Amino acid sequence: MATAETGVQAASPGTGEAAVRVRDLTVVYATARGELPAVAHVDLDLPAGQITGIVGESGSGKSTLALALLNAVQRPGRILSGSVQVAGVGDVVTLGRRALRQARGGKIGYVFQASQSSLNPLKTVGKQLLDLGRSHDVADLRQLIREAKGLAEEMGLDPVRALGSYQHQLSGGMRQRVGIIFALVLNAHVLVLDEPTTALDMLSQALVLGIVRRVHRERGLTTVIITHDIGVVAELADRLAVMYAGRIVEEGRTEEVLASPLHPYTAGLIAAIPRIVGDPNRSRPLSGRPPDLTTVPPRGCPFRERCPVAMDVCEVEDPALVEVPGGRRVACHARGRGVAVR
């Protein structure tokens, strides 16, 4: 089977190789009040061979986003400015159609949050292989089959029985592995998974985040995973980018975030996971609620309703994302002035 290419190296923000370098992006969507920013000057690297977990509440932009990695943002939404570099493809805000559809599926795979939304109800598995591998030119179609057939087994699936089946013959776990491989098939090196765990049950998301994890590592695969579950990045993710109302807030290395969070959204979404273990009052629920495009704050913080720590110059000033010391990025006026987060 083939595979991408594997002895990348890892790069911080800014700085080393990327797979994708996104830049000043900003995605707006039509209201009666104009157009709007679902997200809001957005520059993210994402390094190869590495997993990133783009977090947030729902509302946050993380979707709106992963959507424009592949230029893929529909009516009445619109990449209004900036760029997505991806490594082999170029800038794919510019791309034309022709080109912009080889390289959805050939060189970035994405995997929809509704796995059965993006199956097609009256053709079987298999016939929508041949679709994909028709509409990007691949001349041995029998060869796309076997490596079909080679990624099910590798996720526990029967390949007969996965391609011959609709996808309401499919459970939520099964369509969500069918996902991947119809994301992997022509050999994608950067691999997008929208909310891949929502609906599923425990043992399925378990499996399923097994197989990305290894299917990642065998393949040398740049991955993103957009999830809220911040027990998904935990568990998966190299580096972690936080999100609030269309702004990366906070970004680093996912153990260093986790452990000492810099932003006080971070904090407050550790705060608010529920415990299993040991005292479950120490969870705390963020007050409030985010906002939606009409309700985020033409200027300032977008989270000075809800901060704990919320200054005067939160009312007046967007804060910057900036680089700290240890390659981690912030953007909060409390800590540029020294007042904890937690």
Partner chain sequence: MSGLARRLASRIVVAVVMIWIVASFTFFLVRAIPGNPVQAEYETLVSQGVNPAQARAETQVIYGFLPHQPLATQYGHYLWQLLHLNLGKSISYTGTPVSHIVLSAAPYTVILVLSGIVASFAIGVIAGVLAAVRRSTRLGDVLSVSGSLLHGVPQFVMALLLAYLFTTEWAIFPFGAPYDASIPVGFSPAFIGSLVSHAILPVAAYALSSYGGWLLTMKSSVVSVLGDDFVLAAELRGIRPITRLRYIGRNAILPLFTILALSIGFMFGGSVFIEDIFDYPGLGQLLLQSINRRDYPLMSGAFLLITVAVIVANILADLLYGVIDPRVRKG
The other form holds:
Amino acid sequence: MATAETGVQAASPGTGEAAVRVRDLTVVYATARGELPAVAHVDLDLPAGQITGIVGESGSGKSTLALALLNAVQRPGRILSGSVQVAGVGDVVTLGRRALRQARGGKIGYVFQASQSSLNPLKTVGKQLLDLGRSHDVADLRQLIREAKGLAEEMGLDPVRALGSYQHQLSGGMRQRVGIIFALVLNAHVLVLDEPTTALDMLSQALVLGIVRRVHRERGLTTVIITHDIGVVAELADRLAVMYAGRIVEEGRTEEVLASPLHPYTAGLIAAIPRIVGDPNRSRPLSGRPPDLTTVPPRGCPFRERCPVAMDVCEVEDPALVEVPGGRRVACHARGRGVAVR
Amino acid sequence: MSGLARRLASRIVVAVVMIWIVASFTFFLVRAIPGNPVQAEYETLVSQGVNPAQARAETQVIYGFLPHQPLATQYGHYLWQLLHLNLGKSISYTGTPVSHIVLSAAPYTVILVLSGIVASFAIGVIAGVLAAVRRSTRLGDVLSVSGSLLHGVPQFVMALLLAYLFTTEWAIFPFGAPYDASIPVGFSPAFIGSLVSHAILPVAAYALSSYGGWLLTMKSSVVSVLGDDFVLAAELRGIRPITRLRYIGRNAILPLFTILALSIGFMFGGSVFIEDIFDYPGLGQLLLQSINRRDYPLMSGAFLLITVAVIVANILADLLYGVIDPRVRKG
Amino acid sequence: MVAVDPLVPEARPRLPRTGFWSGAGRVVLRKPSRIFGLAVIVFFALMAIVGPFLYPKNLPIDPNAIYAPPSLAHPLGTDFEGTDVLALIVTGARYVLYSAAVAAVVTVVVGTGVGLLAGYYRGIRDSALMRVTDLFLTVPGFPLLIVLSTIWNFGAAPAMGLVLGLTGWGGLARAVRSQTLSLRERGFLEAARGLGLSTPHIVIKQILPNVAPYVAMNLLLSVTGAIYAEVGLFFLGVVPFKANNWGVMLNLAVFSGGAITSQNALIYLLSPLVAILLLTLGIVLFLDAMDELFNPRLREG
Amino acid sequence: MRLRLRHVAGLAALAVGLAACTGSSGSSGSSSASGSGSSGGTFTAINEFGTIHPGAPKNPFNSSGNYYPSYDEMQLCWLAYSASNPNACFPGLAKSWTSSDGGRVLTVHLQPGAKWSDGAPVTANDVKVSLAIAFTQGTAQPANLGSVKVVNSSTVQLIQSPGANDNTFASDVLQLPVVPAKVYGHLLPADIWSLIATSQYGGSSKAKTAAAKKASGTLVALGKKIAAYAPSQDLSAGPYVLSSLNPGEAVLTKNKYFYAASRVHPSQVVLRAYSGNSQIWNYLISGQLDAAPYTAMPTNILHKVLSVKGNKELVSRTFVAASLGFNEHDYPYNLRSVRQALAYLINRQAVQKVAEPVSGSPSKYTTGMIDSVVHDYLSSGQMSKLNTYSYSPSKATHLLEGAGFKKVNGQWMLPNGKPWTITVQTVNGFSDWIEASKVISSELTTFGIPTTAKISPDYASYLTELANGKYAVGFWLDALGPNLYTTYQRLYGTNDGYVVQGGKLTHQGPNAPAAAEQGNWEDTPTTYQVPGVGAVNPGELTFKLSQVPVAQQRAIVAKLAQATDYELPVIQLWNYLNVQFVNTSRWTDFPSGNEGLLNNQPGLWISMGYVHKR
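In place of the form predicted alone, output the structure of the form predicted together with its partner chain.
Shown next: the complete complex, the earlier chain at its head.
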């Protein structure tokens, strides 16, 4: 990794208290071949005050999982089973419509990826903030605007200009910061960032990640970053969960997972990262393509086709996510047999 | 707003050039028309029982309203008079100024076209939103099918059907006049009621024949906006459903404004059919009458006014678009 | 930070151009409505080609069977002079389709040409062409046609098609221009020019095929537009007719037969109406297939 | 479609000057059921001008003006439309009139109680001003009016122009509209009558001719000004006065100052505008009209109209026939046998049944007059000599073969061996003509002469091209009457090269420069040789009809009828019938059977005491 110093995790090492507790979550999408799972039996704890990174290729179900945290899976998908307990909110899966809406934005902030336009193009940022305030029954809208301006200033934006602008007048980096204002202005304590830096130029990426790190620390947030970019996770996250075909295949403290991946997929991802120092030819892309909903094998380990250490049992049995010593979890029949990927 | 003003100014310049071209076109067209209107008027008078000598004398009075100068002089005079909103004098109305005739017919067409557009736009847009949001339900299907069916029916067919059903089969609505002449004109309930009841059928013909188009366009626009990220973003921010619907509606309606401009032209064009079929005394009927009577000054006046109405409506639609879409406003 | 992203899936391969016709066949056959649409179009096209040969040049009249109700001899009844309405529909199809086809071809040729050139050249030539296009789009088409009818007796089918085409190409030109511009934005033209290709080559060989699907769909759409317009003109009776056609039938049914006012001539009114609606329905249904054929995105749905 | 109505309907009321009406028989129809029945209520009829334009001036001299003859616009008398007795006339503002000086002077006595709707009396000066205006409109000159003399406030003398000897002088001048002097008088210069006198100069002095021309120009300019003049309100001497109007209808209320107000029962008249026949059909079927004028319609509509409660049909004749005309400059239509053969080939019953099923009757004779006038003027012996050209292909074959035509492979060949085809020209919008042309085409094609109907885009270009000799066979309206000079002028007038110039008849061939507006497109021979009659010069005979006393017309008409029937410059297809409708569920006592009144508008019926509340 280019930046090895990840001092963040020192802030709250090994906290037992989880702000979000996902249990046996299954999300299915209706297709021509019936309902197929995009997220299958996921168990995941997001420790309070920590940054958790969820990494995976497109189609791995990570974005679906992120939406499921807000019970916002879009049709034709739906949450089939499981629960998502959010501290101070309850199980969002069973929450009533109104309470759910209050939780979204109010308790859980969500930041879209920068390439997406998360703002109504026809309204200024300020007016949309007022809409947000009204939707959440904020009594003092002026105070809300003041807070938003404060946040803007904190993130290096000209507050008056930012709030008076339309989306098309904002650059990608500015949009992302405005997105964070929306997520935090109501004092949400859980922050979900979906690909927060994709499509940003390098400077903006660094800026946005810096801001995320700062607000996280200052506001004592519980943060989830969904990304396909291991570099982002390495720089920011305390914990790391790797997703493949709707399953969490490995989870643990970031530096531990990166240093010694237990799942061959994790190892493959890491090996695929080109290094700045050293021979670029040493980076080995993963062979094969990730499965989508319809190509996930119904039986056995979904990774076996691309797995360098696949065994016979992988053909028939989907490995469960089991805890291994050191507070890590992995779902692989070959665990402990030394994944010689490096 | 200076962007808007600049936009308006450039549109007006373009509009003036267009009006000049259309005016010149009708000017030269009228002078290229074969056949002698005086002769036709004479024959008509004679077949109505006027004796030939008298008919000839009468047509001479009418003939007096036809110009005799060289073409270039006439053209210059015509343009100069046009600047003063003088469109010349009618033949079939013996010397009554054309501008007077067309301007008194214009309100009826404008009433019909505007009410038709407003009604079809409002109903079509609401139905389009419903059809999009409920697109997997029976209601959505019914709405979409109704849109496709009506969209395929030409204006004059719609007008014929309505005329057959509601003036003959079930003679529910009055027809043949813009209002009951025995009611004094004014802002009285009786007068307005009479005006409305006489306009219902033609307005319905306009509205029904364009409703399908609005519905289908709005539906596909809403569907595409529903897929936009900001809609999901608003949901994830816990924005109230009614506010979200406003967001969707306003964004989805935008592309319709570009079509609105074209549609206005189409509606004004359709006035020829609708006013003919319902005997409504607007510009369309005037245009047809002037052509049947070969009253060329009146014909060019009516055509010019229809064109100007469309151009003005286009500018208004364009400005409206500018007001609604901030991206255009600044750009 | 990392510059290259190993996880972005590779771009979708372009659809192979081979087997276009078999692909087209499959697309059409997928929905019964499309088969129906195609069948209707073929049916009317055949009617237009063969129809007039099935009947004598002057259709027989029968003053003793005016507005006769439908019977075996006259499946759709008779008209004001006792002529078989079915025969009128069949023989009238040629005029309607012939002029509509001419109109569509003129629309497409002029509209595509203007749109391509405007989009290709941009600048002053673009502005000039687009102002002309705006003029044609703004001036309300139907009144213009009526006014034109006073100096130009365009009752013959090719002339009618020409007039409708020449007044109706604005929308297509504008659309083709924006398509061309978007090709330009994608660096398409610069690349072609970089290869040293000549302007005609770029326009005809490179741009045209890319806008062709859109143009093809518009060809069908302008057929329906032209049918409405010509039938409307004849219905109003401002254009003297050269040959029997559906619009004339509508005019005679309404204004001389009183079809709106009494039921006797109703079937005489309904027959051409249904023929018009059926033909346009067929075209609309078939357009759906073309839409899918040329817009691969829809194919996944 | 719509043009057709405008075309023929107007003769019911629009006529400004036909036939004569001398004073003696003046007060004919006014005796009808006197003042019984209550008054009040609305009478709904059709505005026979068609459309109403609220912006047009309330001025009878404007062709689209808002004035309604017999309702709020009055004239001195109303023509009774009698062919056999052209003297019949219903009194209007004139109670009676006498002629003296061999018909050159007409002394008119106004209705004693005649008043304008503001209560002021109608005076002789009003008449004088109105007639002066008629000179500016070009309507007084053809009536041969010379000057007007006010005898006293209710008596006025009308004097023929010097040198004129017009047998229809009285009717022509008495039918000119009378308007109030206080409204229109200020539009005329003080020297108007000397201007009129100057303009009438017909001598040979160059200076005076130039002065006359200048004066005429001044009159025409005045006429334009007057036609466009918009009085602020309607001042009526008729039974009604305009109260309000919109493009759909005009509302007129009863004029309490009308001289016969006690006979007028409906307190309000609504005149509906129309732009096409189908609109009148709709009004009739919805039972809204108390009276509807001549309206062309198909049989199915007629049945539907008559099935409505109270609707009744009133049929009277019109003086119009539809004919197929020939340009005898074009071969082979210069051959009498060809024209006769075609007459045998066209089944006029079938043509009428298709083209004008309700308001037409097939013409029995082609005499240049409608059939009923033939009965009035010809003896039964003379009529028996007329050929009715009953449908007979064999006679046609015989005639054609006699002229050297041959039928080869089912198609007729001209004597020169070339195939014979015919194009019948009609006018766009004249659906009866178009339908007739289709029937004729079908009949002739079946016979072996391939015939097609061709349609001109509009009446103006049809007439222009017709006059320029572009058409060999085309439609024509003839038998216009009841004035017999007008009737025969349709055949042997300007369109046959006969032009009256300076009181003399001249003839121009088709190749001569066309007369001001009409060319010679008929090109009939100037002399006919008619079996049993001898040599006939139709142009001269026609001109004579305008000159000789009425009593002498009969002999001329007999000759012209025989000649026309034999030579067939046109083939008369059908006579139009004046089919009107009334509704008897609100009002009764309509003048059914009174042809003279039926040819006038309901306003006259009402002011003559007809139309009572049910």
